[in-house]
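The chain below stands alone and is given in structure tokens; this is the form predicted alone.
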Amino acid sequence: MVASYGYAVKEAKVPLVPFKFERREPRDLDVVIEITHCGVCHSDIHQVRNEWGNSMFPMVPGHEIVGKVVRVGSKVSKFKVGDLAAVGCLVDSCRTCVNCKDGLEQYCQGGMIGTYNSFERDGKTPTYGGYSNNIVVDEAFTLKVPQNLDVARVAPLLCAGITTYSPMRHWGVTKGQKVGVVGLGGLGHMGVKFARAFGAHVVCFTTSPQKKADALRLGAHEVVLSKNADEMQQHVGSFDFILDTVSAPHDLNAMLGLLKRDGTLCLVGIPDKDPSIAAFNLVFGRRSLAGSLIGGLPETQEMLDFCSKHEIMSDIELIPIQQINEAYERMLKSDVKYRFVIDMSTLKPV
């Protein structure tokens, strides 16, 4: 077994505390990664507080992981000791269903294996995430990190990055299109960067006037205050694609009305209350309301390579792990630009 330590919660709605545990002994196709940085995702908060009702304890959160390979199995061909490597939201899948064979492991019909809060394929070994000193992962679910990118700013790409990149690729966002991004947080700021890099005319929707300057800095051509009816009216029927990153309940009908004929509104945020949709907003205009979940391994590697080419990284605030509970409270107040990343060198052995 591999001795490990990190920060965990042992029950819902309590602070994270130092935690000692063991990971499985590496197999022939496994790599052992010494974690240097781990992003802090809003879903980590949902999980540690059991807000989705599926949490397993004790729980070590974290699925935006970057580090150095320190050990490889006898049959590993993709990595060598010393390589930079990354792990995202999943560490395994059935590998045999049609979705897995299509490189869409996130939609595995047998159920993807989450990086934490899950069981490995044996059904009994719990997975623990990246708020820790190391991780053991099959090389097939491990990603190569481009050398020209800041590793700390790469970490959030493993969730916030791929979550916004994947739907834009799937729905064909390209030069000459008009694309909206709703919300300017951990996901939204990446959506703005990707839409701009794809060549679209980018409009950021926010409820916060103070975010306008930042949205423009990040790549938006225009910023619309979504609570301002006059500003919204100016864009009715004009968008090819809108990416909605907001996880709080809000009016989707207003966004649907901004789409052109055959336009798509894609949700990547998951509000805790289901929206009410007016059928007329879909039928008149042949508009689509869709959703998207992270990306598979091939597309995630494609995204990292795209970021390397265009020098796209997350805007982050680097924190020591001892500040993780404070960071959670700040996230709930949207007091971060735009993603916390843990400097794992601050983690001390338990």
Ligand code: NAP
Given for the second form:
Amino acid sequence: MVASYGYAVKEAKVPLVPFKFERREPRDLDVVIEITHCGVCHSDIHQVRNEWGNSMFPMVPGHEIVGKVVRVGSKVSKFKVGDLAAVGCLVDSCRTCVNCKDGLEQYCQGGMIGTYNSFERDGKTPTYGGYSNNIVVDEAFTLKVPQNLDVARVAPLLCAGITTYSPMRHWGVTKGQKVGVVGLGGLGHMGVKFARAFGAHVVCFTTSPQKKADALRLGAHEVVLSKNADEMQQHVGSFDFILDTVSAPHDLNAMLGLLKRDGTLCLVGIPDKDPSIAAFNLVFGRRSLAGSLIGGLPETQEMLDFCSKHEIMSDIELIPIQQINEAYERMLKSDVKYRFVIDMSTLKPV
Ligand code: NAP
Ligand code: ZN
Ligand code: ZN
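To test you: the structure above is the form predicted alone. What is the structure of the form predicted in complex with this ligand?
Every chain and every other molecule in the complex is listed next, the one we just looked at coming first.
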């Protein structure tokens, strides 16, 4: 077994505290990664607080992981000791179903194995995430980290990056389109960057007036205060695609009304309460309401390589792990610019 330590919650709605645990004995195809940075996703908060009703405790959150390979199994071919490696939201899947075969392991029919808050394929070994000193992962579920990017700013690409990149690719966001990104947080700021990089006319929807200047700096052509009815009215019926990254319940009907005929509103945010939809908003205009979950391994590597080529990284606030509980409180107030990343060198052995 591999001795590990990190930060965990032992039940819902309590602060994270130092925690000691063990990871599985590395197998032939496993790499052991010493984690240098881990991003802080709003999904960590939802799960730590059991807002989705599926939490298992103790829970070590964290699924935006980068670090250095410190050990490789005898059959590992992708890495050698000393290489940079990354891990995102999933660490295994059945590998045989049609979705796995298509490289869409996140939609595995047998259920993907989450980086934390999951059981391994043996059905009994819990998985623990990246708010920790190390992780043991099959090389098939690791990513290569581009050499030309700042590793701390790469970490959020493993979830916030791929979760916004994948739907924009799937729905074909491209030059000449008008694309909206709702919510300027961790996911939203990456959505703005990707939509801009794909050549679209980008409109950022925010509830935070103080984020306007940043939204423009990050790549938006226009910023709309979603609570201002007059500003919203000016965009009715004009969008090809809108990506909704909002973490809390909010009015989707107002967003659907902004789509053109045949436009799509894609949800990636997962609030703890289900939305109410007016059928009229879909039927009139043949509009679609859709959703998207992270991305598979091949597309995650594609996204990292795209970021390398275009020098796209997350805008981050680097924090010591001792500030994690305070960081959660700030995220809940939409106060993060625009992703917290934990500097894992601050983690002390338990
Ligand atoms: P985040 O950094 O906290 O950003 C969420 C943003 O939503 C906030 O910055 C805020 O933006 C906006 N917002 C918050 N409360 C709102 C409200 N009541 N009404 C309207 N807007 C509000 O969170 P994140 O890490 O980007 O995650 C966002 C959501 O995506 C979470 O639900 C998370 O679980 C989910 N997620 C899904 C996937 C997937 O695969 N589908 C992957 C990762 C995360 P403004 O200040 O600009 O309004
Ligand atoms: Zn995430
Ligand atoms: Zn599968």
